[in-house]
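Form predicted on its own, single chain, as structure tokens, below.
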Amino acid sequence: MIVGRLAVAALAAIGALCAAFPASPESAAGGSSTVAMRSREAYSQPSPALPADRLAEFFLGRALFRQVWVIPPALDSDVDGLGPTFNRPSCVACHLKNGRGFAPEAVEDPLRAMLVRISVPGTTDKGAPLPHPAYGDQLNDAAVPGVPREGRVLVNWQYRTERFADGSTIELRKPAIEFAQLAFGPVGDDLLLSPRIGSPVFGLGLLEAVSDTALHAQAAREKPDGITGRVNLVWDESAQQKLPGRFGWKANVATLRQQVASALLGDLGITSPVLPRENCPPAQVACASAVNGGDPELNEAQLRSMVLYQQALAVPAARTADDPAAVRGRAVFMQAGCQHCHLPQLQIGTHPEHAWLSNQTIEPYTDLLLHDMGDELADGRPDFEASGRQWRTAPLWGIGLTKVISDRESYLHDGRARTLMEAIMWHGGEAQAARERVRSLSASEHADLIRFLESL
């Protein structure tokens, strides 16, 4: 392996370290996960109730997570199988820091932390996005030598200015999505498209000991502005039945294992006991006939160990609950109604695997539920059992370190949003009414919000 014996070892000696400085009690918004930590490896740091014997294996996953893979046949077998075609070569290049992607600023960039995720009318038969004949679910903009890559995106912005009730305005943008330099013939009118930034990584194995009961109730909770909400059921490849959604835009995914399989299949053309199968689809001749890592080409050890990696990452404290204006901020947050989606608080149950994520009171401002968020987001494209306009809560911890990590501002699915304020004025459909009282708030009202988020 790249990492070897000692230096996980010393890895996991640093870790414990870190993991020595949990949060306060009042600021534990990911329970006995939370750390208190405001710099750039905020989002990188394992539970301090991670057990101390586990720690070489969440460092052996984080490994995995940033390694750059590479083109089989390669001497180190353990991190060849990049491709055939693939979106990038390592899962940090999407998740910096385990943080948010972001979207290219001009067309001629290249998407370096977003993809496009695409389909056509019609489900298979487990209720999933029907693929393209051509180019499957997502559109992979490279490929390994000898193969070639399905095709390049270009992102062009419109821009529209909205105005506030004070007379103040702000400038919102969306993307508009065009396909160039198509190798397999033109992707046809009923194409489907969804482009997708990377999502924060951290705190996800808590959201994963939310029970289903859980998630049933919170749907079935009566709430006020025309405010819904509902579970997405989606095949789970490992279970081998449809399970509630917790991960992805659309709550498309019910467990991690799923989740780190799909993206290293889908983003890095990367297979494993769950998906042992190249993503070739039956268009691309030469992709089929590429010489492959290995069947799998990530054994079941590394596919486990960036399970944990992912389960155990650390929630970072929120950073200024006493700060008065973060606590004007959240009365207004209440006021304006966004925590009736948005929930402050959630109470999670056993975990299926570890205990020490189990049976504790987590703060993710989230309900994990679709909603139906108007025209202005929706994106057309179903999954399983959420529509073209529905989207997974997205939660709100640790948001306020998003520039901290990435040095720059993305929000929402495609990353069209460069401030929080622009994120808030998107919300349609069941978060209408939220959005429109936000916008009748005051300027020192509108800063008091941003505040409160900022503290998260």
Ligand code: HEC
Contents of the next structure:
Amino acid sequence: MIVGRLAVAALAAIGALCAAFPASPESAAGGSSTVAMRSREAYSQPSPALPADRLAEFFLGRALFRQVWVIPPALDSDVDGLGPTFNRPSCVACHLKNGRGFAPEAVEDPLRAMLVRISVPGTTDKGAPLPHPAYGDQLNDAAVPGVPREGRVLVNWQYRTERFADGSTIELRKPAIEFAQLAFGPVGDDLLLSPRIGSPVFGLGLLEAVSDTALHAQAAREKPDGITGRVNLVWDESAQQKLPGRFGWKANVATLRQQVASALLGDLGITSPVLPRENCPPAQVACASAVNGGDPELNEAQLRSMVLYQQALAVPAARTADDPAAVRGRAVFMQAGCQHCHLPQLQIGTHPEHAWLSNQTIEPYTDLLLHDMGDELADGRPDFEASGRQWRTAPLWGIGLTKVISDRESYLHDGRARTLMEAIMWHGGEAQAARERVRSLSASEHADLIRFLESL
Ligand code: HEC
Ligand code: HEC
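Following the display of the form predicted on its own, present the structure of the form predicted together with the ligand.
In what comes next, the whole complex appears, and the chain from above leads the way.
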């Protein structure tokens, strides 16, 4: 703990230095929750603004995020409760170094940092996607001994080539998903599915502090290129009402408390005070009768610490200003119209719990709104107010560190893009005009644009 405090003090000192030199190339991407770091640990730092008396709780949350949960019953009842069905045994498995997940390369590879959401047409009384009667709302490809896993996911890649205006080309790949070894019969022809990689999990407390009013105002604002922008409205279990969505690839979750509880239950099979019932659809008898790890398996104090951990992970500073190519690339980004969705700056409001996160300017490069991204990115699976063609503008802060943080690059909701340029060339729908401007740029303008993204 003492080491942690010293590290935070050191980071705070770096922050103070930056403030002392206004010409410093470091940005304050996350306001007072920014760290000047470009190493593999850059997504894993506590916010310098986190009060020192909350650090112990932050580190407990970190331990639980990294914990490989065990099958119940176990001697250490604090960390048992995995399953009965699950995807991976730890949070960090899909959020390596708090960064993004990835899709499997070969069809025989298991999903290691990705999951597939499933449903059938229709909605629940809360407006959520209607779970499949036998498989629920997410295919769990793992289970504890004695309980069948639901099935396996196979990812087949389909390739095609896109041409830029200068004649150069880029290869794109798109996943086609199949299920195998299904334990409870065929999924049926009307199944809706949505493959998604784990998203980066830093800076989220700041996004939680964007006010509902600001979201609605941004949605209502006039934007060029036929760009609209819609607030998702999603059921929140703790609030017992619908709230504007902020988290997930479709902004399908409103609060970090809900996000952590859903991940615990859906991805690891761990019950919590928010979602206290095991995830066993009616057909899954062995699942329903399996031993559990407590009622609920994660207690309120543990849940709070995990939520605090997500709220307090700092944002790495951008380094655009000291790289002339990145500065030129920023102008290209603006000319192409990227900033109408990837908002360079957001003024955030009062965080419901934490004054130290509140009322500052951040540089997340998102509006947190849903946009129609065209046929090629569509999953055809509505999620609350999000249509099968809409996705939340992905935040771009910290994205330039992907190569440092993760073993491989993988962008967009299903990890199909292997480079930043591939991600851009998949943009369609409301972002088609921006993509077409990029298509017509010269090779050196392309290089500058990518250098800018890499400086974030
Ligand atoms: C099997 C892989 C997997 C595991 C395990 C997993 N996640 Fe995730 N996580 C995801 C995916 C996929 C998303 C995007 C979800 C969506 O779009 O619906 C996500 C999204 C999130 C987000 C929202 C990030 C954002 O930018 O909106 C948070 C926070 C999060 N997960 C926390 C956790 C925690 C805490 C755990 C452990 C209890 C966990 N995750 C375990 C795959 C995983
Ligand atoms: C109409 C709104 C809109 C515009 C304009 C737009 N984007 Fe996006 N961008 C999105 C959305 C939505 C996603 C997430 C799509 C998905 O995951 O399927 C995204 C994803 C990305 C990603 C991948 C992020 C990640 O975490 O995987 C990059 C990189 C990106 N955009 C860059 C750009 C650039 C550069 C431009 C300008 C040429 C641009 N975008 C224009 C909405 C937009």
